[in-house]
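Only one chain is shown below, in structure tokens, and it's the form predicted on its own.
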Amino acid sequence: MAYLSDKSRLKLVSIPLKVKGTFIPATLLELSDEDPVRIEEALTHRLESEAPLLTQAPIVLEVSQLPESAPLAPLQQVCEKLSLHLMGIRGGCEHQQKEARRLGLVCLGDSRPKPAANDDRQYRAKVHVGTVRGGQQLVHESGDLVIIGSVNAGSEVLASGNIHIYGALRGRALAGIGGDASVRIFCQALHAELVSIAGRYRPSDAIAEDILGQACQVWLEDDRLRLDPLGV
């Protein structure tokens, strides 16, 4: 039987890195007006009033609806001026791709399709029983994610649609990972490192203590995330 030397056997555990999916929490710009005057002035007025949801997270800018025509560096010009950190671009023509590719952004795609309306084999609930530990991923790209346990400290849960835990939110809850608006997150017990929906996010520390603890739904409205205790 042949011995590995300790020299080997250092470099079989001597890993110097390993590769985890995770998914990085971003504030999402929906931009429908080309004019960096305009978007700066705007944010401006955001800062006043959500200073540190801005702050704390990349920017993901949605060109989507602005003219393939329009520059993204006075947009990056913006957000530099506003020591905001501009993180990339979803959407857009490929010549605004080429161009957030020179400006050291990364180009993120469109919005994820929807099924088919007479194809309901592609969205449906995902059903997971027991808690969800720390460290572990949850991922659910087509539908609701439904919990039924609770969702420990250190871990993630994503869906594209709602999410339901029956059961203490204290990790990480993550719905309409693909852009949709209307979903929303509820939880019997909310102590969650941090919540968003389709984008927009709120960590633990901008969270009312006085909902702390309490049954919970997370949606949004007029962009604006709300945490109301269920019945509401």
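Residue numbers count along the first chain shown, from 1. For clarity, every value in this text was computed on a predicted model and none was experimentally measured. Just so we're on the same page, rigid core means the largest C-alpha set that superposes within 1.5 Å between forms. First, how it differs from the form predicted in complex with the partner chain.
Remark: with the core as the superposition reference, the CA shift of Gly92 between the two forms reaches 2 Å or more. Core-aligned CA deviation for Pro36 between the two forms: 2 Å or greater.
When the rigid core is held fixed, the Cα atom of Leu158 travels less than 2 angstroms between the two forms.
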Second form
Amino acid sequence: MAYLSDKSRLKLVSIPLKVKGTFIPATLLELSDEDPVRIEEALTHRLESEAPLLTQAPIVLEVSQLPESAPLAPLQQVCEKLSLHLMGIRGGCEHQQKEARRLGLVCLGDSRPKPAANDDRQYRAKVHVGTVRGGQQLVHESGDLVIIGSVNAGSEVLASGNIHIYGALRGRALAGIGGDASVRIFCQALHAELVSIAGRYRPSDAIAEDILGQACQVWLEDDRLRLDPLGV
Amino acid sequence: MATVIVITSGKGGVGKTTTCASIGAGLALQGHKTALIDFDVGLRNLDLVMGCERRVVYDLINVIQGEASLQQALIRDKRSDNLFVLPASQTRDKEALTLEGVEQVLSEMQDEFDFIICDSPAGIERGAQLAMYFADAAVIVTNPEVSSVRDSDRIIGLLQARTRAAEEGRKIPEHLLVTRYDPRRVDIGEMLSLEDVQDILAVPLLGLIPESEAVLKASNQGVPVVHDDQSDAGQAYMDAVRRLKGEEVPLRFKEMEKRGFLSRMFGGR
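Can you switch from the form predicted on its own and show the form predicted in complex with the partner chain instead?
So here's everything in the complex, that chain up top.
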């Protein structure tokens, strides 16, 4: 970016460390019992058979199946006694997470994927009610754009998905701005200054006169822009 | 509390000042105490159209800068005790017009008047935006002609984004006033029809003012055309004033006048 001067870039180079994201393997230990004695017994038994998984990688305790009152300190002591590298816990209530932090452990969030409905980046339609006036620009970068009204001369509507105009298109409409060539533009009356699908465009003077004023769809067929009347 | 109405258009020369004068005079004729403020600093015209140019002593900028009181600067209309004009400055720098200053002047006038009509300069710059910022309603003046309609469209976009009401999430009533309408030229396709204009702008119609020689005559004489109740333009402006107050008034002057046998025989318009 323009405001990042050379000086600040040089400074970055001279910093004696680098920050990088990574995934480091850890062993997840799912506990279904809170009794440290029984856990120690079971762990000792395990260590005799498959030691590498438990002794070489750091360990994360999955505590979400334990009762909320289960203390963590005795579990940490068991790990210490058996020379296991306990790194942190996963899950647990607020109280347990607080205790874990006090013991110097890391609290990992619930890593199970959230339902798709909560995903902000989900493909959604945006609905605009009213006329889009000259000088205005309406952009929707993650889905369809629906305009209940006209798009007037001197205005511009852009969407990564389809564009539906329930009125006249007198300005510019650009669909598929992310490169999606399968999207279309629909309008009730075509008087566009320019239409474009995924970068293929047609200015007003290249639009056939016999289609002007008609309800139309604009789409790409074999990478060629087509303007066809809608309806029967 | 006064209702602040901005008269705006985007394009110049479409009849903002004529409309401001006639709507103001019309409201005053109906008994409402009305003030007209000229926001066109450097190109003041409202005082000429109102016929009070020879009585201008102080102006809007003088009031904003505290060099004159509002009472000193407001000019009372010759024909109506209810009507006052606050002229623009012809000599001062446009920068002297500030948002705070305009707010102060308007708030001082709030309790004095029923209506405050702001005559916007052409364009979409500072002066036009200041004239519309505090408005409670807007009259958009448009000629039935492509560039005028396009500029009005742009102004409506600004009205919906750059006013105090818009910033508070409110929407002010917008009124479309089509001026210089000539049904004869619409018929032969030389002029956009009223339907075309309404279709593009999608704003409720306040009035339709026919092209009329009476308008130019009235401007030159310094008498708002609304006083000329014999003229079609004067009657059309009065209709618009009544609609602005919420009355239902049928639309006139949209069709060509039916000419009788005699006038066809002997010509003349």
